[in-house]
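This document opens with one chain alone, in structure tokens, the form predicted alone.
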Amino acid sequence: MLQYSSMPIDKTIETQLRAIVGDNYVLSSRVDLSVYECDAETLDIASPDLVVLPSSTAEVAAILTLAYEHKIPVSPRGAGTGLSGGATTVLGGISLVLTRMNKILSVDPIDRVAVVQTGVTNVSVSEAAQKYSLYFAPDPSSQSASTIGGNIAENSGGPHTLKYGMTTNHVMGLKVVLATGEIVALGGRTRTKEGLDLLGVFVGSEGTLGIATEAVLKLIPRPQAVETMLAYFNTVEQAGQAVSDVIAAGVVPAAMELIDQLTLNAVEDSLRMGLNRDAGALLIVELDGPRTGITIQRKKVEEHISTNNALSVEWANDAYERAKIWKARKSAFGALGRIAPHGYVLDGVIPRSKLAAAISEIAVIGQKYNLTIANVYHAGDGNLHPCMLYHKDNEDEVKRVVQAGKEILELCVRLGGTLSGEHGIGIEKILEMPSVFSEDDLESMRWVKQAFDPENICNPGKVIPAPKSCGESGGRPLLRHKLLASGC
């Protein structure tokens, strides 16, 4: 394993980087670097030595060639909306920020593909395809800001994952710069079955195998009809059971989203939408597709919502009312800032049938550690987003957050689930990887990493735990390791 120096990057290398991208696009002042010391997972902080902002694949290749020659770690970054510390430079080096690479290169309505640079925002792809009645299906809550490169790195999902799948289901090809600076193509404009599926290996690899600079994305037609429902329940458990019953009845909604009373009231405080503050839970169900099929599905949904004692059911009458309902959901995490300045969002997955049990046990864990936990769920596919609210200047509270998070992830695994549905492993869950994978499994992952990146240049210290160690030398100390007394 490569041993990194803890010394700053040499000034001659900084000069060479400035020659590649321009003086204005290499940042080195302490103030500038502080902006890039973490992503949206703000518990873990590690400052890069330099921030470099390329504008083309050629510039990315030149940067990686230089970094490889001098054994400098490179951590790719998009908009910094990730929630697992995937963009945090835990071993220092270069934070390679791709937000200048924000061009939509083409939209082909015949083949239904878009070719984009990976610094474009998720929502901009759908906006560009809208005139052809097409769109890009993955829709993380951060879609107005998050970049396609970040979506690819984390294999992002979103509310509509239930029906349309993850980012990997909508990426057809990539242009990738490897650690050596070599530029390769994975996949293309058509899905091929020949050889190994290296594209499938790359999507979700969190920047550890190389850096994607362009993507060929699959676009899909906008549905003929959309129906969006908002239902209130006395308890989260009742709402969770309704979700299980709807799916068991053979209905596959486009989305099923659930938020608890604490979150509901935070959203109402923020947006003043007229939400029912007394309800224990709010459930959003969206159906889309042919109009006739939706009519049948709507009846089944209403039946199972009623069976589980919904307090009330409201269907949106038009696109404006649908957008209002979704604003309540997508504003949830931001609204929680009214309760506490910091939030630690988990991303565990459990079988849908265990949803009610998971909800109850998470509440017990919150009580055990005396923490306020707000709950938002992609309930249809069992993806839990409990958000522990805390104050970062209270070290005891932070320690309880880290311990509770570990127990919630252990709960997900114990119930037959796994560590992440869409946020990735990053540095947040790396110590929990052995709870899901054997040492042989992890060693196989290291072999794949080594095949792509033999010197461990690309986003080191992420996803795969280093054998018999908490990290490579030269690593920045992380608060979570200190609090867990892991020896790092």
Ligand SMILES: Cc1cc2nc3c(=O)[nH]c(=O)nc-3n(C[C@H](O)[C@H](O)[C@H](O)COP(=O)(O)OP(=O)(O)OC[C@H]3O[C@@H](n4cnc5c(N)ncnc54)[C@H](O)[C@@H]3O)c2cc1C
Contents of the next structure:
Amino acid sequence: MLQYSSMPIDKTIETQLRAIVGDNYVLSSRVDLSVYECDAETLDIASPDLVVLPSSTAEVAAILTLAYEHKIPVSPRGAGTGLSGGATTVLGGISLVLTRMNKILSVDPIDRVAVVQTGVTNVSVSEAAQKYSLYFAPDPSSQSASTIGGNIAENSGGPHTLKYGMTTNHVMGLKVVLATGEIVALGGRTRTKEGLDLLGVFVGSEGTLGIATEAVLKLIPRPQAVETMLAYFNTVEQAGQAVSDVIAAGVVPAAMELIDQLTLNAVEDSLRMGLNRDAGALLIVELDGPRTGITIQRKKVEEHISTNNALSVEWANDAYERAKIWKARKSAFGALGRIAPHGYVLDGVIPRSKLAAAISEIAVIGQKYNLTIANVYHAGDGNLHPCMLYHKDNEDEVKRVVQAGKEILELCVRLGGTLSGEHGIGIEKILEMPSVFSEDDLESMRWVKQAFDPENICNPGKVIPAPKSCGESGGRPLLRHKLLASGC
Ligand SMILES: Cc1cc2nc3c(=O)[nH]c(=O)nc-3n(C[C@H](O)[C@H](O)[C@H](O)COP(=O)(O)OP(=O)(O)OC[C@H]3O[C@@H](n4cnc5c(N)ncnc54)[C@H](O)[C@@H]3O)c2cc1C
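So that was the form predicted alone. Now I'd like the form predicted in complex with the named molecule, please.
Shown next: the complete complex, the earlier chain at its head.
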């Protein structure tokens, strides 16, 4: 693998980049670069040498050709809402920001596909398909800001992943610029089965295999009926048990989302929508599909919610009330900013049956490290988002956050789960990869990376830990990694 020197990018190369994208779209001042030094995982910071904002696949290809020739690392970046440091330029080089490539190229209601540039926001795709009563199903809570390219790279999920699957289930084709600058097509407008599934390999590869510039996305019809319920419980454990019971009863809700008391109070402080502040947990259940099926499912849900001692149950009467319930859920992380300026959001997954156990053990870890932990869960998927609230200038608190984060991930693995449900590995969880993968597994991943990107140009330093013998050097020092290495 390539050894990086962390040398600043030569002025003549900068001039060539300016010629490719235009003077205004290469940023090099310290102030401009500081905007791109991290994503929404703010513990780890590393400035790029240059930020380059292309407007077309041809420009991306020209940039990669130049970078490949001069062995400059290129880290693709969408909106920077990632929560695992995926777009952070740990080895410097170019931060390749795709947000100018935000065109919806076509929406085809007959084939039910949209063709888009990958810098477009997730929500814009569904907005464009709305007139045909179609939509793009993956709905990360960041959907009004996050880009399709970021969603593809992280294989993002969202509240409705429970029924509709992850981004990978909704991407049919991609135009990708490889590290050499070569442009390739993966998949297409129809389901293809021939050969190796390289599209499947690319989705979720976190920018390490190339740059996706265009995507063919599957659109699905809006359901005939939707019913959304909000229930309160005294404890998150009771709510967690209700989730397990509903699914065990054979109901497949479109979404089951859970937030704890701290989070619901932060949301109430921010939105003043009349949430029950005294409840220990708030559970949202959404059912969708044909009207007749929903009536039967609704009865089953109510039965299991009441067996688990729900304090109250309310069903949205119309689209306005449904939107209000979802606003509460989708505002959760933003609202937590009222409690502390920084939040470190984890993304561990556990088997759904272990939800109640995980919830209790996370509370114990919070007490052990004297930390405030707010909890938001994609409960139906067993995907936990404990959010540790802290002040970055409090060094001792930062150390406790890092150590507690490590213990929570270890807990998820111990309970039979894994490190990430949807936020990816990035740099955040790279040190933990050996806890779920053997050295042989990791070596197989390195071979895949090598096949796509032999010179390690695309998003180096992410996802796959370098073998110990490699001695990869030149990386920017990362706070979280330094603290873990020193045992805090
Ligand atoms: C408040 C909040 C709520 C969130 N809710 C959810 C949620 O419900 N579900 C969920 O899954 N995530 C969620 N996230 C995480 C994040 O929004 C997603 O990971 C999202 O897909 C990132 O998109 P982005 O455009 O911001 O990508 P970035 O953060 O800019 O980049 C993410 C990764 O994608 C790579 N990348 C970006 N564009 C390309 C491209 N065109 N080609 C190749 N690689 C590329 C980057 O190198 C990086 O590795 C949330 C984040 C926040 C801040």
